Structure formats: structure tokens, C-alpha cells
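For reference, the chain that follows is the form predicted alone, supplied as C-alpha cells.
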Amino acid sequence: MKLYYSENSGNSWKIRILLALLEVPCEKIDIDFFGKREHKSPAFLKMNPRGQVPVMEIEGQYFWDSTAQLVYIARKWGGEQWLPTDALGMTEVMHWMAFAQNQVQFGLQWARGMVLKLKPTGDFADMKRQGELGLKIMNQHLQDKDWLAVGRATIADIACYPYVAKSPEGGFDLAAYPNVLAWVKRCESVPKWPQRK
């Protein structure tokens, strides 16, 4: 199994994370993106036709979607912890899955690439919106409760957590959102959680 990513990007980092939590062996390729461009090379778009990591090959095949690869890692390897099998349960953890690639990826997420130069193009104010409204659910959610899903981390927290936890170099502010900040020092003190770079 093999892991194209890059230590810039959020999403790679949810990859890294799980893998480090369970402890699962695979070899990490670092894709030099802003020297070389290497995710636009010939030989990266053979991988992945978008041009973006993180890219794992499992089993030979190249599966370049950070959730699908959250998916396979937590169910050959975490058991229920990460992702329960019962339809309750896998409900809600999809339930925060599909969260990170809304609100998250298009407000706090593009937001912050806008302001760190990655993302050169859009709307700058629509995206503080939307990352603001995702803030706030987040924030509403977790007032009575320590995780997104099904009383304790999975996956769910894995996927939300780079783009949130990076979200003060997009221009937010987390002290304004007390029990987000409080969820993502708990995500931190799990053991074997990879500290942020």
C-alpha cells in the first residue's frame, strides 16, 4: 500500500493521521507541489486524472479520494472503533463525512488556500460564510456532546479535523467557537494522534 500526499495538504493529513492511530505500515511518497508540480505530471495524472493527493494505491488499484480512503483503512483495520458496520451508526458517521466536503472543504478549507496563496480564484467572502456556518453547527453540535458521531471518535472527527483545526490561517477564529476549540484539543490527546506541524 502506498500514500502520494503532501505535508501542506488537509486532506493527505486525515490519511496520515488514521494510518498513524492504527499503526498500519505504508509507504509514504512525499509529491513536491509547488517546486516540481509533481501532481501534474504525466505519470501523477495516470494515478489521478484530477491532479490532487493524497492518492493511495491499495491492492493495485489507485483510489484518489480521501474519504473512500478513510473508509478502506478503518475497515481493514480499525474494526468498529472507527466506522460501525450497524446502519444507525454508519449513518451518522456519513453523516459528518459528507459535513467535510461542504461546509468544511468549500469554506474553511478554500479559505484558507485562498489566503496561503494555494487557491488563486473565488469568492473569498462566500467561502467566510460558509466556513462561519459551518463553525457554527459544529459549535452547536458539540455543546452537549465529545464527538461528531456515535459518542466517540471515528472517522468523522479524522475528516473534519485538519481544515477546522487550520482554520485560523484562513482568517478564523476559533476562540469564538469554544466547543470546537475544546473538540479539536480532544482529537489531539487521543493516543497516537499525530501532532500538527
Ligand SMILES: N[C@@H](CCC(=O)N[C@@H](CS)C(=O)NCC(=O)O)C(=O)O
Second form
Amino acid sequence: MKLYYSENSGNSWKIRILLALLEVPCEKIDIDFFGKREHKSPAFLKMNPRGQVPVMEIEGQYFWDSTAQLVYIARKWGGEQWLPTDALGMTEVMHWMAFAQNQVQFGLQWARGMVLKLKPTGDFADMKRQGELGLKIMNQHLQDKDWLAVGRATIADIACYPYVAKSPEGGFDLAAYPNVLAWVKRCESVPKWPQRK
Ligand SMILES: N[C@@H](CCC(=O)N[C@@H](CS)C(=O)NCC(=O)O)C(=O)O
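Okay, that one was the form predicted alone. Can I see the form predicted in complex with the named molecule too?
Every component of the complex follows; first up is the chain already shown.
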């Protein structure tokens, strides 16, 4: 099993968190994202036609979205803890995994990308609107809950964590969302949760 990742990529960070939590060995290949833009090379595009990290090579197949990769790792090595198999529990987790691919990505990830010049084009005002909406939704949801789904830490939390934790770099003020801020700290206090440099 191989993970093609980039150091600054929050989507890659999700996978690295789960691998660390479950102590799963995996060969990691650091893509030269900024210099050679390796993720746009013909060889990389054969693995992922979207030209994005993270990519995982699993049993001779390539999977190029952090959601699919988290599901694979959790199902294969995480037992019931990180992705429950009962219908309602799994749906709750996938509900927030989908949220990570909507307001979190199109809002928080992309706004940070614009500020840090990782993303060259786009409607920054719309990204800010989407991001604020995402933080508002999470803050309300976490008002009387510690975790996003099923009352414990799951891959739903891992999927949302990197770009929420890093959202101040995109100009978002997490002090305005105290339940979200407390949740970020809660995630970071999970044993073996790797701290970001
Ligand atoms: N939905 C994808 C998004 C992947 C993504 O946005 N990757 C970024 C780095 S974090 C990237 O490779 N961007 C380069 C590009 O889009 O051209 C996932 O969850 O894996």
C-alpha cells in the first residue's frame, strides 16, 4: 500500500492521521507539489486524472479521494471504532464525510488556498461565505455533542479536522465558533493523534 501525498496538503493529512492512529504501515511518497508540480505530470495523471493528492495505491488499484481512502483504512484496520457497520451509524459518519467534501473543501480549504497562493483562481467571497456557513453549521451541531457522529471520534472528525484547524490561515476567526474550537482541541487530545508542524 502506498500513499502519494504532499506535506502542505490537508487532504493528505487526513490519511496520515488515520494511519498514525491505527499504526498501519504504509509507504509514503512525498510529491514535489510546488517545484516540479509532479501532481500534473503524465505519470501522476495516469494514477489520478484529477491531478491531485492524496492518491493511494491499494492492491494494484489507485484511489484518488481522501474519503474513499479513509473508508478503506477504517474498514480494513479500524474495526467498529472509526466507521461503524450498522446502517444508521454508517450513514451518520458519511453525512459528515460529505460535509467535508462540500463546505469544508469549497469554503475553508479553498479560501486558505487562495490566501496562501496554493490555489490560483476562484471567487474568494463565495469561498468565505461557504466557509462561514460550514463553521456555523458545525458550531450549532457541536453545541451539545463532543464529536460529529455516533458519539465518538470517527473518520467524520478526521475528514473535517485539517481544514477546520487550519481555517484561520484562510482568514476565518475560530473564536467566533467556540464549540468548533473546543472540538479541534478535543481531536488533538485523542491518543496518538499526530500534531501538525
Ligand atoms: N476531494 C479531494 C480533494 C483533493 C485536493 O483538493 N487536493 C489538493 C491538495 S490538498 C490538490 O492536489 N490540489 C491541486 C489541484 O487541484 O490542482 C480529496 O478529498 O482528496
